[in-house]
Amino acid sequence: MKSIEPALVIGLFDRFASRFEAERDALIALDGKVGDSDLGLTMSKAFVAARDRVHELEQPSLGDLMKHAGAAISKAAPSTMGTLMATGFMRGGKALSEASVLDISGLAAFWRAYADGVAQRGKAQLGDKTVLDVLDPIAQAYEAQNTDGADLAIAGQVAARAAAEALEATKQMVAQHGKAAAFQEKTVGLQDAGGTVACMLAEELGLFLNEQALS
């Protein structure tokens, strides 16, 4: 499978909303260790709003789909992570503004714009133990798969594995941003909560691409 029509991509947001509703309590518990415990509620509200908004759109382009999802997230979840996710989808949507279908080059452009947007908005660098430490490897994985001309479903699997490995690597980092930064060395051994969200996005996208390949 080399491409997906925009109308089918709406189903990806059903997966995101279901995943974050299912993971709400787990994210609350994870965020509560060195944060303010609101991540599960924030992400659940954010992606329910994104799902509902994209289903309201009539024949959206890929770019509009992502940008409207970002705007819905921004409105529903005006927290730090909500703002970063909104920025990512809106920057990614801009990168897809000329795309008529979702293909591997579009996914590479989307995730690079997503990661760069989050880095700029959050003023984070790689190694700071933030969501960026998982987003950047996702972007790199799709860029490499684009260079290789990979099938979409295979690329999704590769990116999801890269995200899981990157999330595991955050356990060895010391938090440098947000409330977690106050705990410094106590954050070692804990996976980053924001990175966990990014990993879930990559996993659901990978499952969605595989689902589309089998349909």
Given for the second form:
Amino acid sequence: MKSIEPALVIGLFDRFASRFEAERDALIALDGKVGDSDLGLTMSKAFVAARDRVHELEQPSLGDLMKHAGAAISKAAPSTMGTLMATGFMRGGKALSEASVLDISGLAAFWRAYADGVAQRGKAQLGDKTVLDVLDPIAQAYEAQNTDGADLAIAGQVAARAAAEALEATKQMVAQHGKAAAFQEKTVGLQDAGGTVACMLAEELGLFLNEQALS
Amino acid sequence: MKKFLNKPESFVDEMLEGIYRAHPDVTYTADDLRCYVTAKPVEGKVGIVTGGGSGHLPTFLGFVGKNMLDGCGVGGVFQSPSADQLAEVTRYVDQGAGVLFLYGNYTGDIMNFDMAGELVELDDIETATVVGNDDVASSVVGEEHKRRGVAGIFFLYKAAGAAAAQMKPLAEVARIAEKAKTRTRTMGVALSPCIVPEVGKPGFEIGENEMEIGMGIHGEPGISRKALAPADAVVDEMMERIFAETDYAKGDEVAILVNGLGGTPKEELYIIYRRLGQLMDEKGVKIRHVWLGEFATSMEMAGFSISVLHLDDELEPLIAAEADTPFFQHFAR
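Can you switch from the form predicted alone and show the form predicted together with the partner chain instead?
Next comes the full complex, this chain leading.
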């Protein structure tokens, strides 16, 4: 499978919403170890709002679909992670504004813009133990497979695996941002909560691409 | 904590209800008290939106009105308004000519204003951004982008507001705000801390006979803490920093803002101004405009700040222009 129509991409947001609703308590527990415990609530609110918004749109372009999802997240979840995710979808949507269908080059551009937008807005650098430490490897995975001209479904699996490995690697990092930074060394051994969110996005996208390939 | 309030958590919204009752020239949009806008937007004019935390009146919302600002996102005490609130304010004030975001250099505000700019792009609203960073004490020369925005933003509001009222285009209003910013310097000093209502106790401690030079408007540490000196010596020390960064020629003109932080009597501000006038006389610099009182406060903090705008032929008439807001009136002479 080489590409997906925008109307079908709406289904991706159904997956995001159900996943974050299902993981709400797990994310609350994870965030509670070094943060303020609201991550599960805000992410589930954020992606329910994104899902509802994209279903209201009439024949959106791929870029508009992503941008409106970002705008809905921004409104529903004005926390730090909500704003970062909103930024990612809006910047990613901008990168897709010329695209008529979702393909591997579009996914590479989307995730690069997503990661760069989050880095810029959150003033984070790689290795700071943030969502960026998982987003950047996702972008890199799609970029590499774009170069190889990979099949979409396979690319999704490779990127999801890269995200999982990158999340595992955050356990060895020391937090530099947010409330977690106050705990510094105590954060070693824990996977980053924001990175966990990014990993879930990559996993659901991978499953979605696979599902589309089979249908 | 000793304050006149009902519940700490309703401090901001009840304040806003009071303001809307007292001043029919301002109102709110999006069914949100914290989306504060002028009741009289001017068709075809560039809109100017500011925003920031509560606890600084008359900054920020106090300068929404004729020939100054058009809207303000109002945050909780010392907290940024949300991107969504800022976007709602922007949609309301846009009159087809675009909107200038003009606010102080604080991380949360930058993040939310940038986000708001992206949100309103979906509605085809053009925005430009100028971030005030007048606080000399918060970083060195060459690192001005790290400096906080404090009381001197008043001059940016005044210059940009007058330029927009002349129906100049967005790029021109932004250029003028940027120019006023590069020519404005502020130094502050504090004698006592402030209390955030929902916290209920002072944000820091300072000795009975101590002062903190360069204190930020949320109680951020300054550059030095020392024994309280006579007023003239304090002014001399503060102005030394401002003079070090400005090339004044004899005959140059400035606008001056002597700002109380909330807990300083006006009498003391005039004692400060007396010395300031002497120093400017020694330099041969003419004080063309002066404002003295409370413009950017920190709740009940005792202290003051001095802001100086180095005027030129373009900025002077804009600073001189009349303005009328619920918290500030200026009659052009």
